[in-house]
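The form predicted on its own is given below as one chain in structure tokens.
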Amino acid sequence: MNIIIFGAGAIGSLFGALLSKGNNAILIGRKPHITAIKKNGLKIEGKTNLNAKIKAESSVDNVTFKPDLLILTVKSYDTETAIIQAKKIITNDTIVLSLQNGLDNIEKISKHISSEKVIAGITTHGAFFSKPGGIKHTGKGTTVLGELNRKKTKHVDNIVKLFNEAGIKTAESKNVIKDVWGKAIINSSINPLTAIFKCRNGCLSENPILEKFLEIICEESVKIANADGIDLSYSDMLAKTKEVVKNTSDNYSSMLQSVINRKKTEIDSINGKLIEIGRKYNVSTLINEILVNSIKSL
């Protein structure tokens, strides 16, 4: 299969390296890590060990096929950039699939495209990047895709079937909208919380003050969820968001470092949207705010 992977951090160049195997992919990103993988190919450690020799270009422009499927991994603020430079190589036959984290992306996406030709998915691989060309895989997890209206279809299947085949563990999505929300809510309680204090993730079940933060603020997330027509409960969204932090304990996530290396974070489409949307239904949304407030002094 022909397949673009836009956005080469540390998942998108994991995923990369994988799919690279038995298929004509490539990945598009920023230039010190394209220029790295060009010279001695793509380093994966931890989790996964494997030097891939994948296609890396920073520019779709230089991309010479015409994609079967296109994996956006770009971070949320950067989607629809994205989606207008891939727009010119898509055709009738791509789809694209979102698996970022946040929950406007989809929106962006379908400003420009047709949402019949977009699925989405998330992931709960941890990764990071360890220098220019190489990639600290530090925990194995679970990918689910599904079309956005719920329908099963072939090309889902055949997606599920080519990731499982590159060894990423892949499962079809009931409701993939759901699974969505649901990362949000756990991405909204721990990632603001662990780059204010400056903590990894363990920090967050350890410390009592900041266990109690973050049962409220996804409370509060949860709410705005089911006020928006999600079916998520606050005892399972809390169960598996302390699950999330046990098991990535050791973990600093993408927010923190974000800040750490003084790059724009992900916070709009995450808390920024959950206090878009808890406006609009007139659903607090006080602890999403301070949240937002604190990321941007920062």
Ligand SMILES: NC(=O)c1ccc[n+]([C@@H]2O[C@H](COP(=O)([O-])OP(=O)(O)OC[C@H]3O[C@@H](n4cnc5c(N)ncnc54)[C@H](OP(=O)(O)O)[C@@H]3O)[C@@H](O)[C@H]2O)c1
Contents of the next structure:
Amino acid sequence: MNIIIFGAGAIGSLFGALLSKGNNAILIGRKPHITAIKKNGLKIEGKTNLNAKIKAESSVDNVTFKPDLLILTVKSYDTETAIIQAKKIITNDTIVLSLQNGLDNIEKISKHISSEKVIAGITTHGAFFSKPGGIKHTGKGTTVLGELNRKKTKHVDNIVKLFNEAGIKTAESKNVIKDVWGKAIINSSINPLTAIFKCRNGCLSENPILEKFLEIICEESVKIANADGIDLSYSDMLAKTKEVVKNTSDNYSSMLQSVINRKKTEIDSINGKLIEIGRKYNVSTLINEILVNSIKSL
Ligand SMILES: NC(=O)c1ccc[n+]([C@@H]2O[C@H](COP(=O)([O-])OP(=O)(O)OC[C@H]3O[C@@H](n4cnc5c(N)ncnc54)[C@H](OP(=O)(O)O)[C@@H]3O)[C@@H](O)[C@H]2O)c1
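Next up, the form predicted in complex with the ligand. The previous block was the form predicted on its own.
Now the full complex is given, and it begins with the chain already shown.
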């Protein structure tokens, strides 16, 4: 399959390296990373160890083929710019798969691409960008993907098969929008709390005050989801959030890393979007507002 992975950072480079075996795959990313990959290949260390010889460019203008699949792996604040750039190279037959976190990516993509061509996915793999040309795979996870309208299609079947063949354990989601919401609710507490209190994920279960805070955030975020018609329960989401805290207890969340590295965070696409949706339905958004303001002040 002809694949463009747009956003050669942590997760895009990992998926790109794995998909480059047996596919015509190309990474689109920033110049230092692309130059290093062109020179020495892409080195993945940690849970996966490989040196991938993968095509890489800093702009879609240098891509010479038409993609069957475009995988979007930029941070949510870059989604719209990325899709506008990618539009130059995609055709009516290209499927666009968002593997990003946040509640506004699909909306941003669908402004520029017919939503029939858009598939959403969620992955629990963990990775970080260690240096140009190098990625650390910190946690092996699973991936689910599905059509926005929940229909079973050959596109999803083909991509699920393709990912599994590349060693990316993937299943079809029965309701991918619900899965995107589920991940956003988990991230709505873990990400800002760890970034504000500058702690590992595990602190959120070790410190009773932070654990209580996590519970309050989860409750408010679930109420907002329910108001928007998303059938998720507080007890289930709280149990899942606590499970992620336990399984990633030594990790530093991506939001904390962004704050430390003085980079933009995805707060607007997670807690910010929760506030926007909550206000629409007159559901209290006070806790999410405190979190957004605290992160922005950092
Ligand atoms: N990392 C994980 O473990 C993980 C796991 C699950 C889901 N996710 C989600 O996956 C998405 C990507 O996360 P990530 O951690 O992989 O982010 P990341 O490391 O920041 O990767 C995104 C890369 O795309 C580059 N980029 C952005 N716009 C571009 C453009 N127009 N042209 C070329 N390159 C561009 C960025 O460069 P600059 O930084 O210079 O802008 C960055 O190198 C996020 O939504 C995240 O929440 C991540």
